[in-house]
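In structure tokens, the next block holds one chain alone, the form predicted together with the DNA.
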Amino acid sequence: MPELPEVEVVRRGLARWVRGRTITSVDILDPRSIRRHALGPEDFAGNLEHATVLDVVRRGKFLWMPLAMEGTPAHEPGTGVALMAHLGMSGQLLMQDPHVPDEKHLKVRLRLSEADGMPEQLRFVDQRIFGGLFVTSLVPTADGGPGGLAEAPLPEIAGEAAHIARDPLDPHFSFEDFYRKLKSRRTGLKRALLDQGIISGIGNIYADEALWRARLHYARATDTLRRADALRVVEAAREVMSDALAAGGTSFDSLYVNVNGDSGYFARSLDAYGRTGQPCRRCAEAGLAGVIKREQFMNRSSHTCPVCQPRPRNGRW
């Protein structure tokens, strides 16, 4: 479900919720969900009761809260420990009240404390279980921190996402360093898209939506693409992106944090990816007779219009 608007609404929701509050008591339904943890469950709950949420700050599509551990009174910087969230394809983070029923994919539930009006448990619920929670150890970086949206940066960031490059919406993003990692590769422009080490928060949907806004297909080489080609498939992946999270933005004010980019809001701007065998829009204006076809590219399906998206001869022009 979740590519990078959708986690960037769940971080701020989020963050307005939990920043400044006591993990109480954890449960743990199903510890598949938590089995990055290696320690195991005893030693996953034994480090978040009595720790406090410090923030919400996410690279790519990882999201994680730095912890202040109870009786360490300052933060010392690199010593940091955080609880790190991946929602993988079905994850959510939801804000609920005790008397809520549990959701049928309930895995992982935690109490925290008190606070006027607020919903008394952070609930992570996960139907396919390939995202997951576990508690890791922040680590120094000369590069600002994690994300420029969060609020308040730290000069540290969890181990686990120190490989995962800046996405398009962060301020910190250098398109210069994109550039560079693209030519160095030999490989498909969609692949480079969809690599969190090269420009990260895409994932299949705005892939396809990045390069037919682009006018680029899936297969292009990387190593030749010019710098006006590589510009316009970043700006259309920073376009769509923001457009999807504006929409996701709506929901702020709901009383849990909403984690469904599928509720249709912004589905229906969408203009390769899930249109298998409807008119280009593009091509429609322009009179033309395109229509996007659904193929199959790294097992799974890839969107273009065959007219203003044409397949590279020799993986070139």
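I have the form predicted together with the DNA already, so could you send the form predicted on its own?
Keep in mind that what follows is only the chain, not its partners or any molecules around it.
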């Protein structure tokens, strides 16, 4: 499933191509991909046709496009609407020209107003149909800050994303809020990193990578974590996700691509995730015999080095 860096790569690509453009028509090729829009296909298309895309916003792994509706004056903060995109396991948002043949798993096509040198269609492609599109309401942010990363951030957020915390790449992320929530839990560190109410956008891959860089085991009890350790984890998460962004994200197969259809290549730089049985690069540089180990964790897996990430005596899942 795409994680924060992959969704941010998509957001940046979309912002370049769709900001300020009007949706001229909507083709729904598979209604299953708009099942989250409760009022059905006609209402979905009716809300989008002749609406102008104001921006592309991301918080954590949530992505939405605020809309200006035709003939409607600028809305008061918290009263607007947006097109929400949920990528799921295999969703792709692709910018294409009309002459490009339809993709095999094309579900929804949005035609955009003409712009010099820009593709005219935004296509939602989804092989496994776990993702989808729907129109949603915007609400004021709880802290009065921007809803998420955007070119022109506003203090409003898609209702479905209002419950999640800010992510490490958000300029308004508060370490103090994060540390307070962390210390109030009696759980393991990785479980806390995956809790979107504590910190958003960190999935299984980047949790393993951040913990490896911070030299901490996933079972470390959060209520025993020192401020310096917590800060090291946040900085490691921010660093690894920034590195992934620079590489275009992490692609293990053809299902994750950016808006141009290109895959990311950060998978080549992973230090822990997916390296079971291989030497720990940090230990190897220090002349130690650490080997990456895979363990079952919450119906998935965790990858650690037993030498430089020793399991704590009183760890928690």
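All values derive from a computational prediction rather than experimental measurement. Numbering follows the first chain given and starts at 1. For the two forms, the rigid core is made up of the largest set of C-alpha atoms that agree within 1.5 Å on superposition.
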- residue 129 C-alpha shift between the two forms of 2 Å or more, rigid core reference: yes
- Can we say the CA of residue 31 moves by at least 2 Å between the two forms when the core is superposed? yes
